[in-house]
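The chain below stands alone and is given as structure tokens, in the form predicted on its own.
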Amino acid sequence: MAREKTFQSSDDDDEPAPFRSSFDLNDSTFDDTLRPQRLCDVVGQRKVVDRLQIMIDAARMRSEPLGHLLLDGPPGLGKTTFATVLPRELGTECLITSGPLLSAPKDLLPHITNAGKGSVLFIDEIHRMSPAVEEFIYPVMEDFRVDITLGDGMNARTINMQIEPFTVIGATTRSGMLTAPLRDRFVNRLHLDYYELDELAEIIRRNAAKMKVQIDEDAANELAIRARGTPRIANNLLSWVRDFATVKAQGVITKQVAEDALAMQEVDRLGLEGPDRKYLETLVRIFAGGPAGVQAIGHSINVPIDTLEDEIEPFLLRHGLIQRTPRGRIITAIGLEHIGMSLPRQSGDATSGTLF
């Protein structure tokens, strides 16, 4: 069942500085959730924030709804955060649903008819909407018109119903899967990229304050290094380290406490977890460093192919630990150094002369 939320903004909210390191836990405006509540609370993604601020200010000055917005980027970078922050900035309501829940036009119709003037309809994973819903939403986004067909065959008739102008915000991790007609109906398109270490460290410090746990500078930096450039992973690591510190270190997170907690979680200095290292080790032990097909690797470590391609390989590729070639995956010198292994010496090894 689709989720529905309504946000109301308050003119009395004190807007914090864009980059502050601590929160007043006794402040009445303090929010216990980790997700930023206002645009000024967002750390990182400065280009995206600046563009959104222009869009918001322009919509306010013209007293018009915000133009339809498409947010794309890897998981965990804040697409949902931006989608829920914007209604608060505009002082309007937000209706939330997800692409997999919209299998037929009737699933989308309640959200459209309940949308008030200037409100926001957020569709997460919009690339997973069915083609029928996609066709249905075209006149909604362009003309704010709903076309409803009643009856069948010769007795069928179409009713056109005008609705209040509102904003559709779509979020996707695979913008390439969107059809061109749907993608072009979004007036604004913004791409979210991975975060820098200092931005992740600031997010960790802020969220540690919200969790009411003490963390020192070195510990925050250590978590940031292992967070893969992703705030969601940083928050997950912080949650685990907080539990570890509560039991083992009187609730205080130092660098040593963080290292011990992450060692128990098997998260190494680069942010690789057990399955990531198993992938690299299998590529060396079984396939002599490659090239090896992704299906062969998946069968060897008993991991589904889509899991390898969506969760494991992107990080390994981004950090140069593996290469993707027409012949298959190949481990690089950086990957070998990280796992402390070397390629087996074989006569006539064609790959050793090209990579190392």
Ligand code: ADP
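Every value quoted in this text rests on a predicted model; they were computed, and no experiment measured them. Residue numbers count along the first chain shown, from 1. For the two forms, the rigid core is made up of the largest set of C-alpha atoms that agree within 1.5 Å on superposition. What changes on going to the form predicted together with ligand ADP:
Smaller rigid part rotated by 13 degrees relative to the larger one between these two forms (C-alpha superpositions, whole degrees).
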Given for the second form:
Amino acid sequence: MAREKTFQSSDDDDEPAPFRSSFDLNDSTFDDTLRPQRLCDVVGQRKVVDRLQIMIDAARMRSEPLGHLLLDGPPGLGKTTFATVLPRELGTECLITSGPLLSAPKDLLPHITNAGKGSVLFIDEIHRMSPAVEEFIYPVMEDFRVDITLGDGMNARTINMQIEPFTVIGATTRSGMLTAPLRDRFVNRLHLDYYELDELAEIIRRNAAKMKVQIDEDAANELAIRARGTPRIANNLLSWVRDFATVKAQGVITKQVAEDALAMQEVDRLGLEGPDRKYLETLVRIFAGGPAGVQAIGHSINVPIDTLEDEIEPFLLRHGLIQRTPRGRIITAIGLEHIGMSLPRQSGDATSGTLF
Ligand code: ADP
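Would you generate the structure of this protein in the form predicted together with ligand ADP, following the form predicted on its own above?
Expanding to the full complex; the earlier chain stays at the top.
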């Protein structure tokens, strides 16, 4: 999500809870109220936490800024959380921007000149920065130097400006789309992976306490199973189930209440939602089970390719519901069983897209 804001270590703790008027499992407006504030509040990702702790301690002991850090992984796993926890731990300022907002060097310049010694500049979706901004950021990251070109053609001249050393934290869902020179400027690179069920259940229990709602152990486990390994989805499921429990069950979330609430939203036992099932059904109906290219599937179900590749396919692949082959995506026997469909009988060309 494109946003631009700054915070100082502790002055954003009292923000009111954003109002949610519709249900969207990938809605991130709800995140800010539940986001862990300190490293000790973060659940799971032990390897990442341990490495960050070393980096923080080393920066503190040497009184130097943290080395530039790249966080990569699917949406909703905690990249923004880690990026905003770090400056709090270090007691430094955090400036926040996003790749799509940076189309020309002039968009980045104010952030860089405002960054004090040791501050953190968090660039979300860094893979979406324009090439011109990317060129501009190289000397900034490497030598803390800004090169500004004045005029053009024969009269062009470059002036250099030295700036305070600071830390760039980049987040990306597509590390493969970063150019090698940009990737190499990050001395630290950390990959976030999907969460285990017990970690998600712990996040759900902690957040239920923050939301002051009572939840059974079994209900927390049930939500964890359906959260697709992703804390943001766990939070959004919990938010919906809390609304449901408030209206239908005196505010107490039991396993039965959770199941009824999720059934109403058509979140199935694996955590698949409408678009996920539509993907699988389209693969069977339109493409006879595949192979089908991601673009063709995207056009058929009217979902952007980025969303398919970042949010829908990773979970389907991880659970063996689909397979990625050089010729395209194919549905597996597990996928067919999950949606209760079978492959259409094929006549002639198997990949011609037979409808049945
Ligand atoms: P990303 O930036 O990778 O899309 P976020 O950092 O915005 O993901 O995480 C989404 C939400 O999930 C956060 O607001 C937070 O409530 C929750 N969350 C993410 N990671 C953790 C974690 N390790 N422990 C507890 N909650 C987490």
